[in-house]
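Only one chain is shown below, in structure tokens, and it's the form predicted alone.
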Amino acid sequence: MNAMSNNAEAFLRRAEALATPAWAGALRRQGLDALAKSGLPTRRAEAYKYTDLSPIARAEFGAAPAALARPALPAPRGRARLVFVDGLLRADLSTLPPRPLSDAAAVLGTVENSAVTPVAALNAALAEDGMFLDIPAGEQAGLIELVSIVTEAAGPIAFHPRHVLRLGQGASVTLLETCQGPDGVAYLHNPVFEVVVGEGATCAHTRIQQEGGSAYFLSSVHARIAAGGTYDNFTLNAGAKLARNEIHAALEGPKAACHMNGAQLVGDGRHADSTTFLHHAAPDCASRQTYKTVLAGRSRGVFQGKILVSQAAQRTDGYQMNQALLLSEDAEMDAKPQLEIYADDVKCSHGATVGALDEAQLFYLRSRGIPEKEARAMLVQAFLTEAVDGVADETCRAALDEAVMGWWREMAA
């Protein structure tokens, strides 16, 4: 082991004492290989630069024994449910019939990256669940929630669900993830997406993160988009001490569409951080990317994303935008937009601001009788409009505006 990989030997001792469970095989040898091999990225490596996991590193983790007494938690109601407690898949609060990951054999570590990048590789070392969705072709499954919570008797744990979606020609599906967890404890959580977006399909997914204040989140969505398929990702970072969301996209057929969106709401002493790699991989496809990132107290947002155009990718349509407002004078935004291109035929920009709240829009609120609290919080959501804007289920939409709520509310009180 070098020394580069030093930093990833109790995560790979733990791997090692794991059983495997035969969907997990082939995956977890190529977790192991490239964990081995790199460890944990520190910032020196570029993609990091602006991200430090050491305190990752040296925390220690355990695993949440599947024995562990849990508290009983209320049974959902009404809409299809994938409900993930401490890590594990809890049946009895799930409204949909699980589908174990051995079915999918066919799509696992398939989708690019997705058992090789970083933090996609101690996923594949270490999962030990997840969620498998298959929609047929032609289906329209309609709205169905991903919800992983951790309790507090969990303790200092570590999960590393593996997902995988997979959506057939002409199919639909609307996901809704939510994650929670408590302030007082210490976990990380860590899953990773593989989706597959067959032709014509649309695939909707909207994630809302609200882990505790000790938590550490890093996640990240690979995603393949077949010729005039589209996948749409909206997140909202809102929680966690650490938390780091990726994307990885590619539009491998003719008129793919990818709109990744997603808004960053960083309290005091916490770090948010959004990457992004989209691939046009063919000709004709779209892409739009709009990230609004809100920062309050000492804290710190990063926002990276690219964009990468292959020669074959003729008349290719991108966009990309991120803003971020400063609450603070001690808050501190990072942004790195990047474009590659190598076809002749394009329209691709991207941008990137950073400021405070507008004094005289303020003023002019509060000259008509609003509270500044109430002031403030209007511009906020004023600001965060046109990233929230991209998510058409109402549902979602709802659940969205409680989050940012919530958080404001935090903030102000």
Given for the second form:
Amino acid sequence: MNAMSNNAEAFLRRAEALATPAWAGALRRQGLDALAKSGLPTRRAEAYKYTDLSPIARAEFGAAPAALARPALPAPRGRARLVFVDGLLRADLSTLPPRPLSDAAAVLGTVENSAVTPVAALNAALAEDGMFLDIPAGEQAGLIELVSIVTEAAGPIAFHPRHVLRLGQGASVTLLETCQGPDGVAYLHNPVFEVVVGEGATCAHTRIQQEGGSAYFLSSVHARIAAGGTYDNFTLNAGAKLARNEIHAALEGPKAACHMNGAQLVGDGRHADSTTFLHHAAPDCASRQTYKTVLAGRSRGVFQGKILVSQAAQRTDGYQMNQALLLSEDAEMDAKPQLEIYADDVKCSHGATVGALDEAQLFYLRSRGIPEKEARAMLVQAFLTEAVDGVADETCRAALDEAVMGWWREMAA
Amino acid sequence: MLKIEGLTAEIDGKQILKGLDLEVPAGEVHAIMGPNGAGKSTLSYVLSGREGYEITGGSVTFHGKDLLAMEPEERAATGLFLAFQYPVELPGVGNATFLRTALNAIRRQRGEPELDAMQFLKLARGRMKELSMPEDMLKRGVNVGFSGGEKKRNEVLQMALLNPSLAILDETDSGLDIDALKIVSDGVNALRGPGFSALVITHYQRLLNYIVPDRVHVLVNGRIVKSGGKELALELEAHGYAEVAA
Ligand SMILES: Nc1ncnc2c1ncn2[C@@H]1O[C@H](COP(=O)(O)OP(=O)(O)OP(=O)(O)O)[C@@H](O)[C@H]1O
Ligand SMILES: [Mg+2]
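Now show the form predicted in complex with its partner chain, given that the preceding structure was the form predicted alone.
First the chain shown before, then all remaining chains and molecules of the complex.
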């Protein structure tokens, strides 16, 4: 490998120094090869035209401290939870006995693109830990929490957890994922999910990203959905200085469904990117995407959504909507929807809007005695409603509403 | 209660109000009639504090305070209410949430205790019944998909809940069927008393049979050009603005 000319040099060097857990072997080789060959993408790469990873390439990240931290944890919300602190799974803080990733060999690195897209390759090369959540056929697992917390003491660490989520036939799970960390610490969280949804299984995955204000969040979810299965993803991008959230989903069996909804709340000086890739590979599948981005101050939002409909995917029903609300004149939104359709009997629609708060609506609220700040908050919430309503689970929804309110309070302060 | 003196205002550099004088004492209902484009809605927006209007001269006092110096929400808390000629739709904002937020915001500014969800529902249901509004209108988005008449009724519901001391009704009668006109008028009349005044903007004398005004003013080209008793409305109806205002 020619590390000298590669912008991922620091990461490659770090990988060399890492002990390799048995489960990571093959994956790591794939990731290292991809990373050594291409490095981290620059803005010359089409998929990274709007999101510049060079601050991450230039940053110096350290290793997690040897001493285990015991941070205050949020109150439990689900039936059980898995807790990661500073990137490491903590059995002592978790209430669900995790399965070792070595049991997940059949899945690891096999879900579409999960080893080769740049963000995932970085993860593959450096993954040290992760969770394996395996829901056997027929089991209704209820609400499980996945908590990631970075402590102040850890400093600017980089961690790359590899999570595997497998649902057997007819199984179901609701996964509530929260990511938090201290402001003012430039750490990198680079999680990758490989999700395998079995026939007729249902996975509802709510992600609440509230990383610290100086953090980098590079995340990707890769899902395969079998016949009659459903994968629902809602991602709230509310934290981090730079957040990129990719979802790659493949509808592989007839009558599978995928919903990807999201909200991005982007404060002054921050950058949030939601990039989706949806592959309709089988007939009679449905997909729905609604993304809402709220931009304040000097901030930038990105939405890129590609829908690929293979020839076999007749009677595909696809929908994609992406809307942005600009709260300041200095904010910027870039959107790139893309449809690539090879089947002839297909219903696929997409749309995008960018706008400011409606002055008439704002005045209407204020004329009823509602103070300006509160009126603005109501309109922002109303703007998000259509996307947020996609979260059916009440606990997840409450957590989401709370996070949105929290962002708004910080904004308005 | 309300005193407007020599008010001039423009929008996008175009002068609309051209020295308007008007006084509404406490407890009185005044009607304003005038041709399309005369500046009636402009007056109601200027009084309630909508942005985009430049006040170039004159003064407005409300309860002895400088109305024009207040934010729209302060004006509302001080007792001003505008029933919009064109009520605004708020998709994604539930009508119940909206009404309760407004009511509590005003109560807070007035130093009164806020109502919890149950207390509010009880109050709102009572008022809705009086206005013959179906209860499911509480669950829908504010004015979203409401018919023209339903929107107007929703304005009157807000008025009834917020309990203003001065209500400006901008063509609240247009779009109402005959029964609704009666119901809405009853709603306004129910508020009448020494602490309640209203400015009723209308094109139709008929409304004034239900809400009988103490005074009628004719607004033409940004000014009040004539004022009189309730019979002035009949005169206008019979002879038109050109003749009466000449
Ligand atoms: N943004 C604007 N720029 C220029 N002129 C405007 C603007 N907004 C309103 N006007 C003009 O101001 C004038 C007064 O309008 P206003 O809505 O106050 O009339 P009105 O008396 O309420 O009429 P109507 O009886 O039709 O409701 C109209 O001629 C209108 O075209
Ligand atoms: Mg008007």
